[in-house]
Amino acid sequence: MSEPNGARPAFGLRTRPDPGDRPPERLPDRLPADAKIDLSTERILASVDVVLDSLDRELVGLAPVKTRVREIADLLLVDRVRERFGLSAERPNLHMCFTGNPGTGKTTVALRMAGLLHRLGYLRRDRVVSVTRDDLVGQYVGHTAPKTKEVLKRAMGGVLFIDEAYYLYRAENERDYGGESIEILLQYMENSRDDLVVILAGYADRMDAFFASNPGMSSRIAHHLDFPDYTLEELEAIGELMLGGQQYRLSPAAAGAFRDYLRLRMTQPRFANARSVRNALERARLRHASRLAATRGALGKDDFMRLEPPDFLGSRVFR
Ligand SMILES: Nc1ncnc2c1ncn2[C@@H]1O[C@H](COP(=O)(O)OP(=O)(O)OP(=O)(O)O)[C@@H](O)[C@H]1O
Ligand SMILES: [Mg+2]
């Protein structure tokens, strides 16, 4: 296990040790001062345009998360010519915070991250060590410091996603191990900030109320992102993009039964964004199967791929 220590290598190509999991990466010349570079050429090298695309294709809107991203490309690119001028270009910190209501996409972007980060060069591996409290504290004395480390040594490289971090601390119990977890991550995020990172996400309260107690938490935090809630066309964006990857589509009637559908449910209790999008998609689809079942005479290919308004409006969303 690589211990955290002080010693922080600088970031880029051309000095990072290789364990394996990375192919090794040609060493770019060394630029003469007086050299010019094409910033547009080395975006197509770095391949950051197919990072981004795929991004943009495949998640709708999140506008604010893409920028981000976007600038996190820039600066891996500005930061890869700087070190070849030899001007210095330390690793930035890259620990996140994500916040926004149910269903917005927390979850799907911080899996997603690694993947990015990975190919942007700025980890090593291709990995997300998704975990909650219970992964991380004991119950126990001397049962927490190796429960966090453990977890620690398995994001080593890639990233560690911790999913309602605020559960980590529990103000009304004094004999809480979380602290003691907590204690720990701050120590590595900040020694081995070249090789990890850590991404938390919760709702926007309550992860307010946890840095407000933790402060050195909030302050190892370079990026919060706040996650919006969708727009009702961007409900049916997404509602598109799935059922196309499920090889379903809408006719033209039933996307307005769709709409109606989601116009209404956004308003009623317990909505969560994009995953009562995926969730009226299934029953939707039950529906579907159930008319088919019903229905007499010969059925074609477009038959088993296109919904039809019934197939929403037997929501009780709509009674
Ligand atoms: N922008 C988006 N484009 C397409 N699909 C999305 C988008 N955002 C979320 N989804 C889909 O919606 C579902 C819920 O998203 P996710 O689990 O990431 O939300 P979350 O913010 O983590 O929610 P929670 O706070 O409840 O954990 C997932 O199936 C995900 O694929
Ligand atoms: Mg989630």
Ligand SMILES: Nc1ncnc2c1ncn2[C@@H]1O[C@H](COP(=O)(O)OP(=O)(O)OP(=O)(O)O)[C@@H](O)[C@H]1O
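Basically, rigid core = biggest C-alpha set you can superpose within 1.5 Å across the two forms. Nothing here was measured: the structure is a model prediction, and the numbers come from that model. Residue numbers count along the first chain shown, from 1. First, how it differs from the form predicted alone.
Residue displacement note: residue 120 has its CA displaced by at least 2 Å between these two forms (rigid core superposed).
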Given for the second form:
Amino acid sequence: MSEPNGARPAFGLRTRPDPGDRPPERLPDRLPADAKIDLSTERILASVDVVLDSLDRELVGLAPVKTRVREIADLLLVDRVRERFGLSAERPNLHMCFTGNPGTGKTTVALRMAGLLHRLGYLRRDRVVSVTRDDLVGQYVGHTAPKTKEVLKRAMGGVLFIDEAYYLYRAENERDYGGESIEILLQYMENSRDDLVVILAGYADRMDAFFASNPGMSSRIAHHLDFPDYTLEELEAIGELMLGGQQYRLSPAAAGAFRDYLRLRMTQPRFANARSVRNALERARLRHASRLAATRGALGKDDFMRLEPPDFLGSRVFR
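Switch over from the form predicted in complex with this ligand to the form predicted alone, please.
The next block holds one chain only.
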């Protein structure tokens, strides 16, 4: 494990594994100058498309985000081959910022990014440590540094995902200890960047203000990915995926009721995209269960799988 002030390991060789890590892997032998490489074969060997395909399956829409992730994968794959040819292959800056409203897939993409970087040999661990301000900033003098360093220790070798990162900086409070945590993060982001990727996440406008107040942090972020809100059609598709995973389905009439629900819910406060879809389906399942429990007579398998309009129309959204 690299310490903040330690020497960085050679690119292409993973650092000493912690228990549970995959054994260190060197890149294949150096290639002669006249060698030829099929990048499609290299993608297969590194299982890059396994991660990218899972991203397509798990997340509806988000075309700009998925395009950027593929671009990053292509860059890292090419850098691996460049190193084998003896060309300059300095490790790129992989710290990132994900901006967007809640429920737009930021955490899922962070998880897949960790898997991608791990498969390509840039990280020892396919793991994300997800934290907020409360996990990093202490309540009294001398409390913040140990908390922040403990989180960083857990995240080493993988991805540290800091949600609502702008809360680390509170300019209005002169006695706030968030600044101390930021300074430690900056040190690790620079000196341990071969063994740690930091992803900051939050609302776009607040992250802009955060970076304006913390230019040192802004300069260490190489990739900015903006996660747009889902359209009504995309939210419907997300709901269908969620239900299919739980072996439920919508009747034709229920599909219309679900669409009406989403159209109304999108205009209301605290709408959270896919999270709101998940919550709506959980409540629909509750109403479905109550409806079946009150039904007289025998019920078949399809009854236990099929949601109907009353399972959605009972929501307060329609009142």
